[in-house]
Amino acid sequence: MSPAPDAQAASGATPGLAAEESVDLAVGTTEVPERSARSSGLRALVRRNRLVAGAGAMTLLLLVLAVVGGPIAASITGHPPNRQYDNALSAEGVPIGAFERTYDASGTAHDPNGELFVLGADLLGRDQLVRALYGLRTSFTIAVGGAILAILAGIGLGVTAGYFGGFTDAVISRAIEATLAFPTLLLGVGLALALGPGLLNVILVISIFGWYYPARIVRSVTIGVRNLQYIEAATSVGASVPRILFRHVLPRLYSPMLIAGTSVVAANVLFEAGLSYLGLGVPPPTATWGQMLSDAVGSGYYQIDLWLAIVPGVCLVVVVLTLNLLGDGLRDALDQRDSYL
């Protein structure tokens, strides 16, 4: 038996608001077990799969090295990243290799009391170790910055397409398909040429060609959430569209965006290295792995000293492999396997 209108008025309750709060409460009771299950799944995955745990620990280590690794290495070795050491080059201009000391005055023999270069020097006599660590900072700055912009744009467009549907969905979906049809690197090179080299320009170029992947995922998740009963219940009691989106839809995007973010950052690291290799990334003397690799290959000195190419190449492999392993582990832990692809 429903309460009398006077009793409702006396209590100060609004029927529509009370119904909406009951919907929110019902949603909360279903989301708490999901979060608990995901946390339990993550702990179980870490215990079961040491490779994933190692990838997570390696990612944290890389982030720490990106922030403080370069300055610490420069302080310990006494080699600033852009300082050129003439005695690190032989009389013929060949840089010293890994774990070698600088040349003497003649430039033909190593000085036993000379400075030690752990990973050797580059073609200008700069410390490879220090520049590789500063290159890690550059790569992460560009990759993470581009990923944030791309994910924000992808969330906005994906939620708009998935929730409203109809003509809006058709336009955004065709834009995603058109973007997928174009060669990303080729268009990125053209846009980078038009904008010119620079840190902010590279971040902008990468984000422009990275939004469609998050948008496709967000659209798929939003369509699935939009058809759930509690969304229909919230709509029927008068909940506004912004309230539904921020209260019920966007929280559901946390897991898929966390997983997609690792893949986007890994792809951005390679994208930035490709632009830098072509001379379209961050201009010198800023250290970038792509530029280091380009200098080694373009000059041909990598045939004499493989460390010139091995150092930036291995750095790229380690970072991309670590992020991809982390993304795969998070997908398993959050139990989102292929549900939004």
Given for the second form:
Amino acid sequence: MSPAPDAQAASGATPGLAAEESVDLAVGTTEVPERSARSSGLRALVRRNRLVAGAGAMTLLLLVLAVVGGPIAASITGHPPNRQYDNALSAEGVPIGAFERTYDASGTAHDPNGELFVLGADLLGRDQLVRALYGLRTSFTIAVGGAILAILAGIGLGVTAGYFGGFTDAVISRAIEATLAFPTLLLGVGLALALGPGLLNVILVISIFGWYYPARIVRSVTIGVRNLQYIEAATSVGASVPRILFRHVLPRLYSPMLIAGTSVVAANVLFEAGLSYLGLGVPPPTATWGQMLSDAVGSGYYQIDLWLAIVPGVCLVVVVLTLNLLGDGLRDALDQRDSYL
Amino acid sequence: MREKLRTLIGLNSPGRLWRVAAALAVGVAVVLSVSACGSSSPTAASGSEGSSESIPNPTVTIGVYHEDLFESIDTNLWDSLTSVEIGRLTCVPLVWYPNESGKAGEELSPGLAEEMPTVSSDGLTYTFKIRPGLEFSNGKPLTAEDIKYTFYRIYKVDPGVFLPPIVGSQEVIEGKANEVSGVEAKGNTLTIHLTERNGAFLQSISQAYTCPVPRGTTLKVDESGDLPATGPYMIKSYQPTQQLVLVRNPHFDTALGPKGVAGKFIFDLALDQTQALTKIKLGQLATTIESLPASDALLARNDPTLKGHVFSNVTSTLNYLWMNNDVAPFNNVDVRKAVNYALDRNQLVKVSGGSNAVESWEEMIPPPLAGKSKELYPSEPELTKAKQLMKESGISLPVSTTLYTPSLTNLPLVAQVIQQDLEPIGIKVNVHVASTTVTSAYTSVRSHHAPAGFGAWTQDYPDGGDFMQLVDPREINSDSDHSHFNVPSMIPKFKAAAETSGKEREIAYQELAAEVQENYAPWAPLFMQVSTQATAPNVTGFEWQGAASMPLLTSIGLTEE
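What would the structure be for the form predicted in complex with the partner chain, rather than the form predicted alone?
Now the full complex is given, and it begins with the chain already shown.
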């Protein structure tokens, strides 16, 4: 295949190794205005679409909270996340509610000088505020870890399928369809049971059921890019496949993977909560929202102390809503950016 | 379309984002509030203060949690909580703990036998006189021959039945005989010969699975519910997993015990335990066989409409932490003792639902059987003593171990209390939570070397031996207990205790339990379960049958609302 005439003309290069560099330069020259458009487009869109700004700021805040929120809250309250306070439970085992102080020795009345639990205590007498913040860390660690693995696998498989086509594409596409056909949670439960509890195992389980979504997107984008003329030009001047993929294909995946990533992370947060709810997540005493919900609902104590269910429930709603809104906003922003190209 | 939807819900206005998030949060809270209020809101059922006259022969509906269904409708297989409770209504064995509350119900008494049997001096032969004129619920006379046939049938339908060895039983199990040669019937006299002395023989034949059936009854498991009864009630209809209906047995001899207040019992076999309290308050159920969940028990206690209708009784179910005596670090007796000293059993009570659900307990046999033995281990942790024992154990600290925990009710919480309690003495506990089936399947395989887990045992009958058989070194290969307690020097003591009977037996097992726990500590007993039942506002006569450790249904009646 010969280089596209316009690429050759633009570079004025002779065929051969130098020609390939010239092609890169040629592509580079077209990328200069692209970057500029992207920057100005993003800024403009953020200005216009404050949803992106709000969701982005909220996501940033959640990330900061996930990293430092738990330790700071534990330091301020003096309540380590796994410490069980026996006086935070009544004689009948009912935990103190939000903004209540610990019980006195009788276990029936609150001690006016007792310790304050801002969001109440859980069924073991642990501070719910501190555990909710540590739960955010657990949730993000698993969700982001699972998303990274899933996206890496999705990119690898999607690019392979999209670029090489033919039999390879058929095999990978059928694998994607087969994975899509599985009842995800059910198989996730089975796999989690087989692998046993543990942070890494949960990340692995989640990523196994998360790769197909990015893989499909990547495959589509790759097929689109593969047929562009500058790819043909690069191929004709002897550019190796890895070089083409890394220099010309993968950069095109930045936007779709960013958008898909937010959706995958949000889905992973819920998946992790589901596994933890079923007792298949991270083993105790690590704080997880799913486990907090499971304890509240499974014991029936949410009927007596609503905070047990409200705290993890609201945390889940806020995080998933934020990530979904961010993904939605980014999609708008980056789709419009594409229109500049 | 998406933009339209976003505009519709106001997401294009940044200030509204927070309002939407807040609205969602409030929505979640409201949904939870509504579901929470569902079980505590007032109902149409009136309080007992307003009740008037008793209803004659009332129809009483009893709830059975669907997960606790009985194993079969065939009486000779009945061994679960539910079937034993139903057996108390349809069955009177040779000897039994009668349908009475208080002390009367806790004394082993003659049932179909006229009086307690005579026992030969070697303790191997029991001779019963059967009451004259007894009839099955189908009107057929009940004779000693029927009881002899019943023993044959028991071994045929359940070869693994928990009975002391009767002469000739093994031949029946192996299919070499068509009767149990050690059971003889002559007129109204029934003689039973044992292969070895057993002090709990009479208790063991007081169980529902020894309920007589007529000669010639099929040797296959009956699934129809057609077997005739000997108790005050008989089965009228049975729909598996749905409903069981009992009506009065017209041929019941009141000399055998009270005929019961209810004219008819309907057992709801598909009850979701989370719905039990609501149904009781609505008057759709009189009560439940099993305890209410701990949270519902607490709600019922504090519900003014149920005042005087909530009852808590300590059951004979002992929950304990078994420590595998073969596996480090629990192969060291000092470590096992240290665990017993380090546990905060009062905190375990709290996280298990308080006094409505459990009662702290530190011994290997339950309260009424344990007598007034000395306190071996404390309810509150004694960390100094525990640390000293860990030091004396000679193992290098900290040490890690795994606690296999079924995801059943409160056990994952209990495991986390234990995890926290053992950390200060240098034992790092990894809590491994899995379903009850998975946990049980894993820990019961000895080669898996599971270090520790949870056990629970409910007595078959009031007898210390019923609990101590779990750690009997002669039964080291049994699946009943995973502590694998195996001290050969204790075998003669277990054997001697098993041969005793009466008061001597009671004391023998108290001493044996104390010695095992004090010197070897194969378990850390945790608590006794408490059964809390609520009754509908128009229910009267809720009483507790202590020996069976369950509600006495024959006394339950209804009043006009």
